[in-house]
Amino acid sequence: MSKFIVKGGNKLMGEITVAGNKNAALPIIAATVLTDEECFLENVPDIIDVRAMLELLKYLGKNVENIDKNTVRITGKVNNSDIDKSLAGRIRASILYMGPLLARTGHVYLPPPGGCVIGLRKVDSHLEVITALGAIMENDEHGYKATLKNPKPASIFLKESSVTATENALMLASSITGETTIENAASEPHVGDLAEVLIKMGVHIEGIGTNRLSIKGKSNLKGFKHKIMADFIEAGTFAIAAAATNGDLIINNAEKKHLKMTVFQLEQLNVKYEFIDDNRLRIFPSELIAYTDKIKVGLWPNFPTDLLSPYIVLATQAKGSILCHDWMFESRMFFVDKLIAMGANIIQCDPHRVVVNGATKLHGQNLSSPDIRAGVALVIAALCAGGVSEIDKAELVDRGYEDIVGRLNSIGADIKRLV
């Protein structure tokens, strides 16, 4: 177990470049199961979750060659459809192999997937979409077993707009001849990035970026070359960190089309910014003031749940009171006690809502990271706090952010890692 040692009080200044999107890379890696031909991935984030996903791919029989830390070549055939329990337990995204393995082998065994404990994360939607496409399910306390003998296209209505269930449905439907429709589909940009890959593999897909997808699948899919899209969650995280430290930061690979709601919510705290062009965002030093009394996460294109934890930290530095509401996850707010220990004035109303009263001066504290997004939020809190903070379980932050210590230090932070 490692920890961050953060000396606060430095403004983030200069330029930083956003890495590849974790939530795009994981399903695209799973999609390589759908073909025996070469797949070449660029801009792959070098983070723990991606490494775990590639380890699972090798366990299934694929050859994985790291050309460099952000470029991967994948070849070979799948020769195993039972996912290793220890590997599955390391990452929530292990469930994304369910659709592709059914498509290629006709059966799959999946132990319960791991991931961050941020609330109840059911797999019902996944099971329903593969059943609709012809799979037969058997569940027990050890995991999920599915068999696909008679695949068939289907008209699917998701009971919830689950990103990963949409992606599993996309991948399985892409290998089934005929037209499948998915309604109430998730429309996040990383779902679209997966769809673009499937199109390169020979699938016809309409409705990308909407809540209705039409997929005309085929039995033999091709290899592909693809550059993973930039991570708009990371772009938002860096923007929040710069604003919280009263910094002046240029963020490269910050795609304007994916940050509309993020910058809107930054405006609500009087953060000054400009888009230099469609892919570069500058955050200016700002007097933080809460011009709204509430922020609520939502489905795309609303404010993403993965940015709420950092936003709560930013709100502690703004004059005024703001209610922060995450209706998606029951445990998202359970890190705020650590901010309170640092001096924040926060009232936890229930598992989904907190009221932040600012501005408050934070002070260094010994902390522990509960999940990826809360972990990076604590790093931001430590950056704008007085004194030194120690943050345990730094490896949780490593699951979602590439070389976070080196990259933040390059723009003025003072962070060390102890192993």
Ligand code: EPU
Second form
Amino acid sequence: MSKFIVKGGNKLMGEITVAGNKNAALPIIAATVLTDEECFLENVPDIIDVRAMLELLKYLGKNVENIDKNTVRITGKVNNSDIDKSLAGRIRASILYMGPLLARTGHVYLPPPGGCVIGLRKVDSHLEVITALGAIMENDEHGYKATLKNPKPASIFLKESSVTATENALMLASSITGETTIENAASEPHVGDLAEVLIKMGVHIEGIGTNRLSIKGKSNLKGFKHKIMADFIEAGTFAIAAAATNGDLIINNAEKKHLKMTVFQLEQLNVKYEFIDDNRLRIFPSELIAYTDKIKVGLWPNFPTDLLSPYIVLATQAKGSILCHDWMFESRMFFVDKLIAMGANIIQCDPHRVVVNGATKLHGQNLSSPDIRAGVALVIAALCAGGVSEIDKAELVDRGYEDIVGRLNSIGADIKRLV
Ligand code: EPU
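Right, the form predicted on its own is done, so what does the form predicted together with this ligand look like?
Okay, now the whole complex, with that chain kicking things off.
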């Protein structure tokens, strides 16, 4: 177990570059199962979740060659469709192998997937889509077992716009001849990045970026070369960190088209910013004031749930009261007790809602990171607190953020890691 030691009080200044999108890289790695041809991935974030996903891919029989830190060549074919229990338990995204493995081998066995404990995180939507496309489930007490004897295209209406269930449906439907439609599909940009890859593989897909996807699948999918899109959650995280420390930061690879709601919500806390061009965002020193009394997460293109924890920290630095509401995940908010220990004035109303009263001076504390996003939120809190903070379970932050220590230090932070 490693920990971060953060000395607070420094403003984040200079320039930082956003890495590849974790939640695009994970399904795109799973999609390589759909072909035996070479797949070449660029801008792959070097983070623990991606490493775990690649390890699983090797376990399934593929060759994975790291050309450099962010470039991966994947060749060969799968020869195993029973996913290892301990590997599956390391990462929730192991569920993304369900659709591709069924497509390629007609079989999948998936022990319960792991991942961040931020809510109930059911698998119903995944089972719903693979069943609609012809899979027969025979679950046992150890996991989910499915076989695909008669693959068939389908008209799917998702009961929830689940991101990864939409991705599983896209990948399985891509290898089934005929037209599948997915209504109430998730429309997050990373779902679109996966769809672009499937198009490169030879699939016809319409409706990218909307809630209705139409897929005309094919039996022989091609290899591809793809640069993973930039991570708009990371861009938002750095923007929040800069604003919370009253810094002046240029964020490269911050795609304007993916940050509309994020910058709107930053404006609500009086954060001054400018887009230098379509993919560079500058955050200016700002006097933080809450101009809204409420922020609620939503499905795309609304405010992403994965940015709410950092936003709560920013709200502690803004004058005024703001209700922060995450209806998606039941345990997302529990980390606020750590902010309260640092001096924040936060009232937890219920599992989904907190009221943040600011501005408060935070002070250094010994903390523990509960999940990726709360972990990075605690790092931001420690950066704007007086004194030194120790944050245990640093590896949880490493699951989603590449070289967080090196990159934050390069923009003026004082953070080190103890292994
Ligand atoms: N939900 C609803 N109604 C909906 C859609 C979702 O109630 O219409 C609920 C679900 O029941 C669930 C939660 O919202 O509790 C999230 O659902 P979803 O199935 O979309 O989540 P996921 O596919 O398991 C992906 C990301 C998460 C991100 C969520 C939401 C990946 C690998 N993971 O998870 O990322 O929080 O979508 O955008 O893509 C993270 O990066 O830290 C992370 C947890």
